[in-house]
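One chain comes next, on its own, written out as structure tokens in the form predicted alone.
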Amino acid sequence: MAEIPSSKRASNIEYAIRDVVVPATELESQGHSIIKLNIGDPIAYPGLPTPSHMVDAFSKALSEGRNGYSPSYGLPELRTAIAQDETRKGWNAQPKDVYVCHGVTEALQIVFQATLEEGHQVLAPGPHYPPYMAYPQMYGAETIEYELKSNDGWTLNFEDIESKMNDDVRLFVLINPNNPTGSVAGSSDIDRLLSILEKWPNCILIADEIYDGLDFSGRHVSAASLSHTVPVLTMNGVSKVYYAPGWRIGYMAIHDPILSLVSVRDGLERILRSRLCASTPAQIGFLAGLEQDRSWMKQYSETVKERRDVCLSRIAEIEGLEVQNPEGAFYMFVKLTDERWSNDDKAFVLQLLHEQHVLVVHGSGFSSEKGKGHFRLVFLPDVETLNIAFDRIDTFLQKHRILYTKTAKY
């Protein structure tokens, strides 16, 4: 029988973070235990549960029957709480500027639908979170990577940014703190970026700040708080800083200082209405996180930072690995310096998985050009698990260094 083809837009999608799970699942089905350092799910690791008062609020909403459709733009009380939280970050956010979505991923899809046409461009950092590459092409647009300086803390390369700006660039993406590198852009960086973007009135800044509460540098600042002319769409949610990724609640908040987004806002609202709403009880759980005690966040951040420091210490001791110190989020983007792996990071990831049962993500999955020769690891597991993982990585590198040397001689 003839096979019915899938659409080209679907067959071209790759999502490295979850694609590597396929061979890992096969190994697990054979009885192997895998140390998973691949996916940024904070509650998959010990000591970082979703706060109990948020869980209680979610559960109470279910028990009280608050489980029906909510308004398409989000529960009014949640929109108000988010606006107040964004205002505390330095800009005058109003509830009408906030739109609650089924995670930041849905928010991005809606933004792409509302702003992109055939021939448009999206500028995103290289390396970057995969959906910024995958989704724009569904709407006829193209993602162009701008450089993060790999030997300078993965900082923004402003010369490269300026060279790539043009009239077709509709969206500029700033992931801050960055996934996968953990770099943080401070106020001087954002000011310089805004001075470039304001020369291009058709361009909107997407400020992906989902990791803003995991800033170890003390330099993070809301991009919207610094912009006086450039429109900013802030992305944030419950997944990372509030440790509830499976609830799938995120939001976009519009900062429109010169009222250039009237038509875009109308388009966003039309799409939001057409897809109904985000989960009602999960919104209520997020509301509890915003309105109730946040003192727990300090201990969680200290735990994450302690685990980061363990990874930095271990990497410094292992021949064949180098890393720029991540200043935020809970990832590090590790450089492979052995000749055997520096040009084939995906082979490193797959062989490490099969031989040592440690799962990380190949850097080229975050950018075929700017991520190659690296791998991303999540530093959220407990210290004992991290040490076991690094022992296995070290053993793997030593073994293959010997084999590669012997092969090279012949």
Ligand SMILES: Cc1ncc(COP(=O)(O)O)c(C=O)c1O
The other form holds:
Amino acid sequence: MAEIPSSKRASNIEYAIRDVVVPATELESQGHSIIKLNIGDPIAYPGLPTPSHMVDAFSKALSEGRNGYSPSYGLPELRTAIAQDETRKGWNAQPKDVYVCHGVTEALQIVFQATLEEGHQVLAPGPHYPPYMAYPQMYGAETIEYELKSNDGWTLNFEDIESKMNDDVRLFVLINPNNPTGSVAGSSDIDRLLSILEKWPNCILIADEIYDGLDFSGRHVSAASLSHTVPVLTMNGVSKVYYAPGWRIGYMAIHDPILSLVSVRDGLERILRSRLCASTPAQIGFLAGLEQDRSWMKQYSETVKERRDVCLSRIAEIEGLEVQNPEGAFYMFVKLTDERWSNDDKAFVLQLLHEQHVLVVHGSGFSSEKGKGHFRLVFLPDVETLNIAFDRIDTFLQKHRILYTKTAKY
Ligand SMILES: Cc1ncc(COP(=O)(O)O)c(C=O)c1O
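Complement to the form predicted alone: the form predicted together with the ligand:
Complete assembly follows, chain above in first position.
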């Protein structure tokens, strides 16, 4: 029987972070237990549960029957609380500027739908979180990477950015703190970026700040709070800093300092209405997170930072690995310095998985050019698990170094 083809759009989609789960699941089905350092989901690791007052508010909403649709742009009380939170971060956000979505992921899809046409470009950091490459092409646009400097803390390369700006660049993506590198752009970086972007009136800055509460540098600042001329769409939500990724609640907040987004806003609102709304009880759970005590966050960040420090000190001792210190989020982007792996990070990931049952993500999945020779590691597991994982990575590297030098290559 003839097969019915899927669309080209769908067959072009790759999501490295979950693609490597397929062989891991197969090993698990054969009875092996895998140390998973691949998915940025804090709930998958011990000691970082969703705060109970948020869970209680969500479950109370369910039991009180708040199970209907919400308004398409989000519950008014949640939009108000988010606007207050963004205002606290330094810009004048109003509830009408906030649109609640099923995670930042849905917000991004809606932004791409509302702004991109055939021939448009999106400038995104290389390496970057994969959907920034995967989705724009569905709308006929192309994602071009600007360089994050791999030997300089993965900081922005402004010369590269400047050389790639043109009238077709409709969206510029800043992920801050960054996934997968953990780098943080401070106010002087963002000021310099804004001074480039303001020369290009067709361009909107997407400020993906979903990890903003996981900033170990103290330098993180909201991009919207610094912009007086460039329109900014701030992305954030409940997944990372509020430790509830499975709730699928996030938002975009529009900062439109020179009123250039009137028609984009209309487009966004039309799409938002056509997809009905985000989950009502989950929005109530997020509201509790925003309105109630947030002192718990400090302890959570301390725990994450301690786990980062363990990884840094282990990597410093292991031959074959190098890393730039991540200043935020919960990822590190580790360089493979052995010749055997520096040109084949995917082989490293798959062989490490099969031989040592440790799962990380290949760097080339975050950028074929700028991520190759690296892997991304999530530093959320407890210290004991991290130490076991590093012991196994070390054993693996040593074994293959010996094999490689014996045979020159294999
Ligand atoms: C930079 C970045 N943006 C967005 C997301 C997804 O956010 P959400 O869970 O709100 O869809 C992730 C998830 O890993 C991410 O790393």
